[in-house]
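Heads up, the chain below is alone and in the form predicted on its own; it's given as structure tokens.
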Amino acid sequence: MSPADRGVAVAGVGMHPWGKWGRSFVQYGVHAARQALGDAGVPWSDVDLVVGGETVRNGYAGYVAGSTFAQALGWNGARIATSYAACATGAQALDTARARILAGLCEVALVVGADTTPKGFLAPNAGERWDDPDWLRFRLVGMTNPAYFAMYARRRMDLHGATPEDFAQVKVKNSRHGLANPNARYRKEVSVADVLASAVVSDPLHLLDICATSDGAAAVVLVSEDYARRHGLGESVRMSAVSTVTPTFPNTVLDMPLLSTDASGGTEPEHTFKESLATAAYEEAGLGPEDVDVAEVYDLSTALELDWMEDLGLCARGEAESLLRAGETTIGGRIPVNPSGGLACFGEAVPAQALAQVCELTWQLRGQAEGRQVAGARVGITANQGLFGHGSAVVLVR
């Protein structure tokens, strides 16, 4: 029996709204955790595993987030773990919890990610580290994240004829989706003209093309299907796949924070890194892109959303702009993308973001996404990429 056949139930989800609140990440995480436990109807005493998503900006408590959240909720004897995978941290934490449930080593797992972020661009921690590529890109060439986003956008323009107006239209769509999301930080509709009139941050991307940094938290309660049956949890959403595969050599698409690609020697891998994340998830779930009803993707910039649509196989290479222009990626279209509003409306709270995607898809598949519901959604997929070969795709079904 495959993991997808056995499945793990998503019993409960919860979030602390995104914003700049100026409080401890622990407070945000506890709020989301209690909300998820309440949503599941699962008592804290039943939780036998807590997995925390590490935050590197909040001192030692952030480095041992699993312990931090378990203590804040009140020690109950549960096992603990802490995961870090940059922007894919939340998905890796989910993978840890899901694997233990499938192995029969626990029945109820609570996964929590929360962050408190500084103002402005994310940057490496203080100190000189000449063997750290993330530190070197800032020290040697001043490469902040938006500079990479702009290179990806320019590549899309060169290869597929994308325009700044296309990128702006992604923001317009997502801002409309986020209006009805009570957890979103930015709940204001914008126009193409608004986006193009905002300051250029890194050509061709404007300020409104790029996500902010935010405080926020998300939590997910996973349970074994046996536990779900015994406790009458009903027809739960199932987590059918979690993909956290790494790139295949040679990696010929530049990945942040690196300053070069691998030398290909004329050989290309069968799939790009981001394509391989989706391929592995589909294979594990026994599904394909044609089965997907809704997607939550990591739109660090507007242009990246278009790339993700193709990486997930939701359309062929070079066709994302056509789907966008035809309204197929908005709610009511053929394949809605980021009905939550995405990072465009949330900003980035690194260890929470992949968990927030799962929260949104859970609400969508339950039919509980009030004001932004994708009608009849039964299969959803997330997509996420972090630094240093980290990435994720999660498939949920109902």
Second form
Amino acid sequence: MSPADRGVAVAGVGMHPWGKWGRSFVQYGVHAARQALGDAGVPWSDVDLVVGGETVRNGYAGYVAGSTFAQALGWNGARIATSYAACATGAQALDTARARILAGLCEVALVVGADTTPKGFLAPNAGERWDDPDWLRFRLVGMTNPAYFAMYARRRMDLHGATPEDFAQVKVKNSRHGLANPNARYRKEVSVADVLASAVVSDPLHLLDICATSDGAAAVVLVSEDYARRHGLGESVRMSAVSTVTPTFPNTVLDMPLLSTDASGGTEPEHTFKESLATAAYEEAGLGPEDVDVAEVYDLSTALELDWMEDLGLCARGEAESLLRAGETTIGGRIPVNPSGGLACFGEAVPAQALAQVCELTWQLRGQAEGRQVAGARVGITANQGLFGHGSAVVLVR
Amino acid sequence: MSAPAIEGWFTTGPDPTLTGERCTTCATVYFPPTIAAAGYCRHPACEGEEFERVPLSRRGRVWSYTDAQYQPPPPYPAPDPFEPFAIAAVELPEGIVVLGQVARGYGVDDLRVGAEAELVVEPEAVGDALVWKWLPLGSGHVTELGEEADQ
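We have the form predicted on its own; now please give the form predicted together with its partner chain.
Below is the entire complex, every chain and molecule, led by the chain shown above.
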């Protein structure tokens, strides 16, 4: 029996609305957790595993987020874990929870990610660290995160004929998608002209091509199929894959935060890192890209969304722009991408965002995504990438 | 002569090169040269622990490029007032793509995916420590090198 057959049910999901609220990450996380438990109809006392997504910006409590959330909700004797994998933190936390459930070691897991994020560029920790690649890329080259996204965007332009207008259209689409999303921070239509009139951060990307930093929280309650049956959650959404694979050597696509790639050795690997994340997820779920009805992907930049469509096999390499231009990635199109509004409407709250993708797909597959519903969605995939070989793709099936 | 901003990563002089490290067991070449200190070859099929320093090719093809029009946060040593700069990722014949700032006087209009670039060494924007940079070749652009870029 494959993991997909056994399955783990997504019993409940919850969020704290994203924005700059001036509260602590613990308050955001507890809000999302209580909402997820309420959504599941599962009492806190039934939770026998808590997994927290670590945040590096909130000191010791943030480093041990699992226990911080567990204490805030009231010690209940549950098992505990804390995950950190940069932008893939939430997915790694889900992976831990799902694995323990599949192993029969727990029945009900609460996974929480929450953060507060300062305005401006994400930057490395303070101090001189000449052996830390994340510090070195800033010190020696001035290489910010948007500069990496801009490198990928420029390649799309020079190799595939993408234009800054195409990138802006991704923002236009996602800003429309997010209009009715109560958890989105930005709920305002944006035009191509608005994007192109905003300041260039890293050529060819403008300020409005790049996602903001934000505060936010998301939580997911996973339960065993047996628990779901006993509690009448039979029609729930199932998590049929969590892929957290590393790159395969040699990793020949420039990866944040590194200054260089591995040597190709004259042969390209069969799959790029991002492709392999999706491939592993499809394999585990027993599905293919043709089965996908809806995708939530990391639009850290508008152009990156186009890369992800190809990495996920939703279209051939170099064809994402034509799908976008034809409206096929909009709600109502063949393969809607980021119906939540994506990071374009949410902003980055690192340990929460991979969980937020799962929340959105859950609402989509249940038909509860009011004002942004993808009609008849039964299979959804998420994708994201963190630092240093972390990344993930999650497949949800109804 | 000023000192490199980071020791051992590149040579200076008229024909500077990046300094790679080659595994003596499987011949995989690495840059930056931090693998010998780490002690283990990163090739999954190799257990090599010995490395030799090798100069990397001075010329390669632009993999991609961009610029920084907003001031990067510390530890980037930004001049005051901030001066935007271009960045290129250049694929060397060894198959390694290496990031670097673009030589002073050149911007994104001088670059193209697939175009040739050559390694140069210039002072950093602040202070006189040296850093490796990529010089676009064949862009038709004539740079006005300041004295500070003249070593």
